[in-house]
Structure formats: structure tokens, C-alpha cells
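Here's a solo chain for you in C-alpha cells, the form predicted alone.
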Amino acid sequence: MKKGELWLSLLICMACIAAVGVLQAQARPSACETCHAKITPGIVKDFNRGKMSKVLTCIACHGKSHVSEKDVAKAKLPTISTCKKCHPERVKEYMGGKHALGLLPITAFPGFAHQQPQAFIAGQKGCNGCHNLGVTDESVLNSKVRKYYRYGMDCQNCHTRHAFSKEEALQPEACNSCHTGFDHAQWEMWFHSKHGAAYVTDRKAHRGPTCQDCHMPDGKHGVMTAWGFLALRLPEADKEWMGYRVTILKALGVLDANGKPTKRLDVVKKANMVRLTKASWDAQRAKMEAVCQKCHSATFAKENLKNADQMIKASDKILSQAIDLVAGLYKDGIIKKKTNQATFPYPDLLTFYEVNTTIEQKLYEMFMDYRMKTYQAAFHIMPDYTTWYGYAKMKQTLVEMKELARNMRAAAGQKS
């Protein structure tokens, strides 16, 4: 080596023993740690267990005002804006994504919102459990729909507090919590299908997808899909199809009677809920095929994907059916409609169980329930999901349905 490359690697060398130093001086031990280690030692272990106990202390996500038990209300906790500081690149991609909306469809249906428990909303043990997505701190200040929940925030939901660790935000498990279940099992369809059984089965080979390799490819953050959670999009080239979809959109308060927009449709395009341009649709599609074709053909890829969009039109003609069925009992007087005037006579879907006849609840069930799982099902390569938990209930449901309407239209005397 010559006497100019010696010098230079001996200056690398001191420049890296200084960063060390440097970034040791920053983390432990502290003050708090001193104390929570008999307070809330699991918080301390969890803390030292990941990487950021190597670089912060625990005032650069909680401040410095907090330094005894007689201001446990000074300190501070954090939101994505505090992530933001050392992580800039994912916070944006994360901005962009459809998880950082999450707070926005609670607020297109504030008369459902509004009916519930205080803890069911605000306290985190319903709807905002998960929906505490979306709480940066812009909503915080302008949130109509409750304040800021301090226990909330974005990114603990994968990285769980206080390692934040980046391997367990990777496995499929740090998405069972909020993808599980009656409207959204995708959890279930993905561990029950051949995906999931290849990935669990050897984890170290990662030969099946996980939820991350599919829709947070190459580590990005801004979770997005074709469909939208209610899977429905606009234009529709398919004429049939756009039949029932009229339907559903008018169920949903975002159309009318008339068939025109309502203010609703403007929290949609907000939460960015469907696809409401060809061009988006195809945009998000293609990011898709080019995940499916990183193990499978382009032809293998598209034709299942086709085939999956195809149940969705299979569903939505029985929904739509099943709308129909109960807007021809408000019409008609046998039902007295108590919301959702601007799409009169047509439910309304938002308000769920909020409703006060038999017929309305299992309408209810068939959008969030039967028709979730029809359509998700196909997409995670789950057939069994797909029919019995999905297009086989809602075939049972919809004859449930007309019997009820038999009945009820012969109980207020009048001909089905």
C-alpha cells in the first residue's frame, strides 16, 4: 500500500471510530431508561431489542419536557412527521399510498360514526382500531370526526412500538391484525391458499408471495390496487356491468336517483376509494401484472387476474339485484326510509347495521361480508373463500331476501 493510501484509510478509520462515538453518546443509557426500566420494563426491553436504540434516546421521538412522574403529561408521542425526520424517502411513498387515508372513509359516513360508543370510535376498540391510519398532523387539528387519539399512529401499525423493527414489518403476520376477518379476510385467503402454504411452509426459501412482495414491492410503502377496497371503478366499458354498478353507486349515496353525483362522491375521490379514470385503473393493474409475472407468465398473470375481475361482476349483479329489492320496499311505503334522502328511494349502504328491519341487515351482510369475500378471494387464490364464504351466501342470501319481501309486502296487504 502506498504511504498516501495508508493516510487515507487511516482517516476512514478515525472517522468511523468518531461516528460511533458520536452515535453511542446519543443512545443509552439515559435518564429515562434509568427510570422506566422499573416502570414499564417491557417498553425498555422492546426499546434496546431494535435498531434505533443504537442511535436515539428516547427524547427524539418524546421531547425533553417530560423528566419526572409530575409531567407524564409533557411528554410527547410521536406522529409520521417524527418518522419523517430520518425516514423522508418512505414517509413520502407512504403518503402516497392508500393505508395514509385510512381516517378519511370514517368521515363518509358520520351518521354511522356518530351512533356509536365513544371507545368504539375514539377509543380505538372499533372501526379506528385500524382506521387510526391517516392520523398525521394536519387531521389531527382538522379531524370532524373526533380528536387526535394520542396511542395513535401510522407507522406502529407494521413497526410495532418501541423496536420498530423493520423483519417483523416484512412478515405477513404484522398484516393479520387489520386484514383479518368479516370484510376484509385477507389474512385468511392468503394463508389458506397456495401462496401462503408455499411461504409458511419454508420461509427461509421464500417461495410463496407474502402480503409485502405483492403490494409493497421492492420495500415501497404506497400501498395502492386497481380495484379499490370497494371494488368498483368508473368508466365501465362493459355495459351489463355498468348496469349493476349504477346500482351499487346509487346504494352507496356517491350517485342519486337520477343517477348525477352527490357531495359523497367528493370524500371518495378524497380517499381515493375506486378508480375513477381508465387510465388510473390501468396504471395500478400494470404495477400488478408486473408483480404476478416475477413468478408466473405474462399470459398465466393476466388471465387469472381477468378471471378474478370477472367475480367481481358476478357479485355485483346479485348486489345489485338485492338493492333493488330493498328500494322497491322504501317506494313502495313497506320500509320507512330513514336516511340517505339525496339517493331516495334507493339503502344506504354506509350505515351497515344501522338499520332496523331483517332484509336491511342481511343486505348489509351481503355488501361488507359476502361480496368482500367473493372478489378478495379470487385476487389472493383462495376458490373455497371465493365460494362458500362468499358467492354461494350470497346466492343463499338474495333468496332469503325475496322471501322476506314476500312476506313483508303480504303483511301490509299488498302483491309481491
The other form holds:
Amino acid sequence: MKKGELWLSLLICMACIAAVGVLQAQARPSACETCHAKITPGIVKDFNRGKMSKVLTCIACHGKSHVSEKDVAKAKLPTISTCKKCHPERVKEYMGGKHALGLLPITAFPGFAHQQPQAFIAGQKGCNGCHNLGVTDESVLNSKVRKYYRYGMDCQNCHTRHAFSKEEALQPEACNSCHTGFDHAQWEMWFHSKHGAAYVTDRKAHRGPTCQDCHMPDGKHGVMTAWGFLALRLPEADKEWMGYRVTILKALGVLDANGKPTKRLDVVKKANMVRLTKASWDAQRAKMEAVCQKCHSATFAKENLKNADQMIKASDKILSQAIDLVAGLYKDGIIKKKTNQATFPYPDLLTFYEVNTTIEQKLYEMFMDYRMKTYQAAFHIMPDYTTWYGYAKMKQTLVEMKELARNMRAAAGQKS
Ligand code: HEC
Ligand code: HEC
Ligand code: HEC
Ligand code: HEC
Ligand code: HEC
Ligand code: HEC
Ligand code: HEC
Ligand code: HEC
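Give me the form predicted in complex with heme C now, not the form predicted alone.
Every component of the complex follows; first up is the chain already shown.
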């Protein structure tokens, strides 16, 4: 730590101690608590379950402006900045990880978001139910931006309010409300793996690793992996694989039809969706290998990760064929309505299910569901998902797409 940083940390610590001191001096239970024991008894109970109830009161997070049923709208709602005052290290780690960037992929593609019901996006019943991440400005919560629905903050995603418990956040169940289902079934994969079985059959012994052991080693709050959700990286030394990837990048709208970077690449960079240098990819992989080596040999770990990488390559091969098939239909005018003029002649994978034909629907499923399952399960040691819900489905879908393409061309009077 540099001298300046040391002074800064000391100051922050002193501010925090002072803040806690002021709060401790308050009468308890506070006036807020006394009234809320009748209004919202469950919240008061949870608050008193947590360690923070020993050192602070409701006003630390909600302010003092609301004091009765008549001025409820004045109650402040906390953001990451509220916690930062007393937990600067955790917040710093968190802000350097992927979670804090979770809102970007939704807001950066307004074409998609605007086609959804407000309740689905702003109302957090759909995408934003999981992606409402990274808001740090407390004033935003009562402003226009949050007019539709002003709730939702990050830290309670693993430490649920109002207990804010470390024990709770350490359980793998803390991740499963978001890391589940269609395109990111990590919970199901882990739970059914040897790792999950070894963990849940004897939680005390903690033999099998949890999500937190592998993704938050030493409690570090900045989550990030080498491959990321899209399982893309640059540069790529494997020429054959790079060929498949270029096709995928065109269908993601990151490269144009001539292979030149587009404006979307800036979004991808800003949201840190892809590791764009060898060093950044290697650093994340090395961190993961070090985790495996707490329990396995280095060779065992490397072999396993390498084979999981190879499943990405195998699925990229099929996905790129499927993309080319649809691109052919675009080019030949068989599919007339395009998902995105800018990606022409490629379909735009980031329009998700907002497509116009069955064959594009199938491409979306192959990309979001089957490809994800193929490789995510390979990393989470779940061969059932890799095989039957992943790779086999990709093969099946490609056959179906070829048949659809043939029929579409026949109907248009063209040879396939
Ligand atoms: C005299 C009773 C009373 C007192 C005192 C009181 N509250 Fe409330 N509070 C309420 C009522 C009533 C509501 C609204 C509940 C509802 O939406 O039905 C409320 C709502 C809230 C909300 C939720 C706001 C929202 O947008 O959903 C928060 C947060 C809150 N109070 C915190 C506090 C804090 C902090 C204090 C002390 C500074 C406090 N309350 C004091 C009665 C009280
Ligand atoms: C005014 C200072 C202050 C604020 C604001 C604050 N905390 Fe704390 N927090 C503390 C202190 C002090 C402790 C240590 C309590 C102890 O160990 O007895 C603590 C402990 C915790 C713990 C560990 C509890 C455990 O089970 O060991 C968590 C988790 C936590 N805080 C989360 C949060 C979150 C999330 C926010 C924002 C919504 C927040 N805190 C806001 C002061 C604060
Ligand atoms: C159930 C919770 C949940 C819902 C609902 C959800 N997502 Fe996600 N999303 C996640 C998780 C978890 C990840 C990270 C998954 C991973 O890396 O495997 C993610 C990742 C993403 C990514 C990749 C971000 C990156 O930086 O790599 C995009 C883009 C995305 N989601 C878009 C959407 C859109 C659009 C919707 C609504 C149609 C949506 N999500 C709905 C949980 C959700
Ligand atoms: C460490 C920070 C912290 C403290 C202390 C705290 N809260 Fe909260 N409270 C939160 C967070 C975080 C939310 C969720 C905000 C959101 O989703 O935007 C919340 C939301 C609420 C809500 C509205 C949401 C709901 O579930 O109804 C009420 C009411 C509330 N708090 C009351 C209280 C009361 C009463 C106390 C004291 C007994 C208290 N809070 C203490 C962090 C805190
Ligand atoms: C993805 C899940 C997750 C989220 C989101 C999360 N935490 Fe944690 N937190 C954990 C885990 C796991 C631990 C236990 C770490 C350990 O000790 O191994 C923890 C521990 C803590 C502790 C107690 C350890 C300590 O530092 O003394 C605090 C305080 C804390 N978190 C604050 C926060 C704050 C503030 C936020 C929001 C910026 C936050 N957490 C968001 C999972 C999470
Ligand atoms: C509120 C929902 C939610 C919870 C709970 C949650 N996550 Fe996430 N997680 C997300 C979203 C959304 C993303 C994608 C963020 C983005 O777009 O940058 C993500 C991304 C990640 C990534 C980064 C993947 C990549 O792209 O490299 C990891 C690792 C991760 N989460 C692990 C965890 C772990 C471990 C837990 C539990 C301790 C957890 N998450 C809890 C929603 C959640
Ligand atoms: C044994 C360690 C281990 C455990 C336990 C584990 N993961 Fe992973 N996870 C990995 C590895 C390895 C990767 C791929 C890393 C890379 O890209 O190099 C990964 C990748 C991810 C990703 C990025 C997308 C993907 O799936 O490849 C997310 C998100 C994620 N894990 C979440 C979770 C969640 C949530 C849990 C618990 C339900 C969990 N992981 C349990 C090792 C683990
Ligand atoms: C906390 C200890 C721990 C960590 C960390 C850990 N594992 Fe495991 N692993 C186990 C245990 C225990 C088993 C179950 C042993 C068995 O199958 O007999 C297991 C089983 C496995 C298996 C399936 C059984 C086999 O022998 O084929 C694979 C593959 C595996 N681990 C790979 C990994 C990889 C890769 C990592 C890092 C990303 C990792 N593990 C991290 C403890 C751990």
C-alpha cells in the first residue's frame, strides 16, 4: 500500500468508526423499529437476526427523513454506495467484477429492451429481475430513471435483507435464484455433479467445492471467468476454431460482414463481456487452476479444463454451420424480414427470441440453450447436461434447420 492510500484507508476507517459510534449512541429499539415491529414485523425480526443490528439502526441505510405513515416516500433506499461507507474493500472488489456490469447488456441493446413490456424490464419481472445490477447513485432511486419501480440493489442478492448474513452468502443456494434454468443452469449442473453431492451430503466436512469456493476464493467479491457467458476470447491461436468464431462474431454484430469491428464491439468492451487479450484470459484461468489444486493434482485439473475448452470448440463448429445456413437464406432473399439490417447478411443473435421465422427461432435456441449447456456443464462436471441437453440437441437442431431451409427454398422455387 502506498503512503497516500494508507492515509485514505485510515480516514475511511475512522469515518466508519465514527458513523457506527453515532449510531450506537442512539436509543434502541429505535423509533423506526418500534413502529415497524407492527407495520413490517418480519423485517424487524430479520434485522435483529443480523450482526449489524448490534451496531447500527434502520437510519444507517434508510435515512431519517421518513418518520411516520404520512411521509413514506421520503424513506431512502440504499444502493451500493450506502454500504460502501462502511465496507469499502468489499465494494471495491465487487465493482471490479462482472456483477456490477449486469445492467449494461440490457440497456446497451435498446432495440431489444423496447420490444418488451415495461413490467418485464423496468418492473424487474423479466430480464431485470436478475440484471438490475450496479446502481451506485442513491439519488437515482427516487428520480425519473426509477420512476416505474424504484427497488432493487446488489448486495442483498446474496446477503438477503435484512439479516445481511455472511453464513447465508456462503451457501451455494445464495446463487441459485439467478444462476439457474434455460441459459445458465449452473445451479442444476453443480447440484447434480460429484462436487455438489460431496458438498450436500456433508456440509460440515465441506469436501466438495461450492460456487463461492471456485468463484469467490478468499471471499473476493469481484466475480469473473476466463470464457465468460458467451464463451468467446481473442486472440485465438487455433486457426480452425478462429474460423468458426469469426462467423459467430458476425452474427453477434461485433464484426461486420467483411470482418471489420463494429460499434457493438465498444459495448462488448465496456461490459467486459469477452476477455480481449491473452493475458486477461490466462490470469482468470490461472486463478481457477489454483482453486482446483487445493484438492486435485495440477495435471488432473488442467486435463479437465482443457477438455471443457474443447467442448466449446465442438459446439462452435455446429453453431457456425447453423449461422451460415440462415445467412444463406438472408442472402438469397428467402428470408425477407431481417432481424437487424446492420448485421446483414448475418442474423443478429442478440435479438434473442424477437425473430420472424421458425428457422431463426431454432438458431436462437441452439445459441442460448444448447450451446450454453454443452460447455457450461463441461466446466461444472455434469456430463448429462453436456450430452443430452447440450451437444445432442445441437446436432438434432442442425438437422431440423437444414430440412427447414430446404423446404423454404423449395417453396420459393429455388434449389437447395
Ligand atoms: C409511525 C410508524 C412509522 C415510523 C416511526 C417509521 N415508519 Fe417506516 N413505514 C411506516 C409505514 C406505515 C410504511 C408504509 C408501509 C406500506 O407501504 O404499507 C413505512 C415504510 C417504510 C419503508 C419502505 C418504503 C418503500 O418505499 O417501500 C422504509 C424503508 C421505512 N419505512 C423505514 C423507516 C425508518 C428508517 C424509520 C425511522 C427513521 C421509519 N421507517 C419510521 C411506518 C413507520
Ligand atoms: C454505518 C456502517 C455500516 C453500513 C452503512 C453498513 N454496514 Fe454492514 N456492517 C457494519 C459493521 C460495523 C459490521 C460488523 C458487525 C460485527 O461483526 O459485529 C457489519 C457487518 C456486515 C456483514 C457481515 C455479517 C455477518 O454475518 O458476519 C455483512 C454481510 C454486511 N455488513 C453487509 C452490509 C450491506 C450489504 C450494507 C449495505 C446495504 C451494509 N452492510 C451497510 C457496518 C455497516
Ligand atoms: C434468472 C435470472 C436471469 C434472467 C431472467 C435473465 N438473465 Fe441474463 N444473465 C443471468 C446470469 C446469471 C448471467 C451470467 C451467466 C453466465 O455467465 O453463465 C446472465 C448473462 C447475460 C448476458 C451476458 C452478459 C455478459 O457480460 O457476458 C446477456 C447479454 C444477458 N444475460 C441478457 C439477458 C436478457 C436480454 C434477458 C431477458 C430477455 C436476461 N438476460 C434475463 C441471469 C438472468
Ligand atoms: C444495512 C442496511 C439496511 C438496514 C440497516 C435496514 N435496511 Fe431496510 N432495506 C435495506 C435494503 C437493501 C432494502 C431493499 C432496497 C431495494 O430493494 O431497493 C431495504 C428495504 C426495506 C423496506 C422495503 C422493502 C420491503 O421488503 O418491504 C422496508 C419496509 C425496510 N427496508 C425497513 C427497514 C427497517 C424497519 C429497518 C430497521 C429495523 C431497516 N429497514 C434497516 C437495507 C437496510
Ligand atoms: C455473489 C454473492 C455476493 C454478493 C452479491 C455480495 N456478497 Fe458479500 N459476501 C459474499 C460471501 C460468499 C461472503 C463470505 C466471504 C468469506 O468470508 O469467505 C461475503 C461476505 C461479506 C462481508 C463479511 C466479510 C467481511 O468483509 O468482513 C461483508 C461486509 C460483505 N460481504 C459485504 C457485501 C457488500 C457491501 C456487497 C455489495 C457491494 C456484497 N457483500 C455483495 C457474497 C456476496
Ligand atoms: C441477482 C442475480 C444473481 C445472483 C444472486 C448471483 N449472480 Fe452471478 N451473475 C448474475 C448476472 C446477471 C451476471 C452477468 C453479469 C454481467 O452481465 O456482467 C452474473 C455473472 C456471474 C459470473 C461471471 C461470469 C462471467 O461472465 O465471467 C460469475 C462467476 C457469477 N456470476 C457467480 C456467482 C456466484 C458464485 C453467486 C453466488 C455466490 C452469484 N453469481 C449470484 C446474476 C446473479
Ligand atoms: C469446482 C469449481 C467450480 C464450482 C464448484 C462452480 N464453478 Fe462455475 N465455473 C468453474 C469453471 C472452471 C468455469 C469456467 C472457467 C473458465 O472460463 O475458465 C466456470 C464458469 C462459470 C460461469 C461462467 C459461464 C460458464 O458456466 O462457463 C458462471 C456464471 C459460473 N461458473 C457460476 C457458478 C455457480 C453459480 C456455481 C454454483 C452453483 C458454480 N459456478 C460452481 C468452476 C466451478
Ligand atoms: C474443495 C475440494 C475440491 C476442489 C476445490 C475441486 N474439487 Fe473436484 N472433486 C472434489 C471431490 C471431493 C470430488 C469427488 C471425488 C470422487 O468423485 O470420488 C471431486 C470430483 C471431481 C471430478 C469428478 C470425479 C473424477 O475423478 O473424475 C472432476 C472432473 C473434478 N473434481 C474436477 C475439478 C476441477 C476441474 C476443479 C477446479 C475447477 C475442482 N475439481 C475443484 C473436490 C474438489
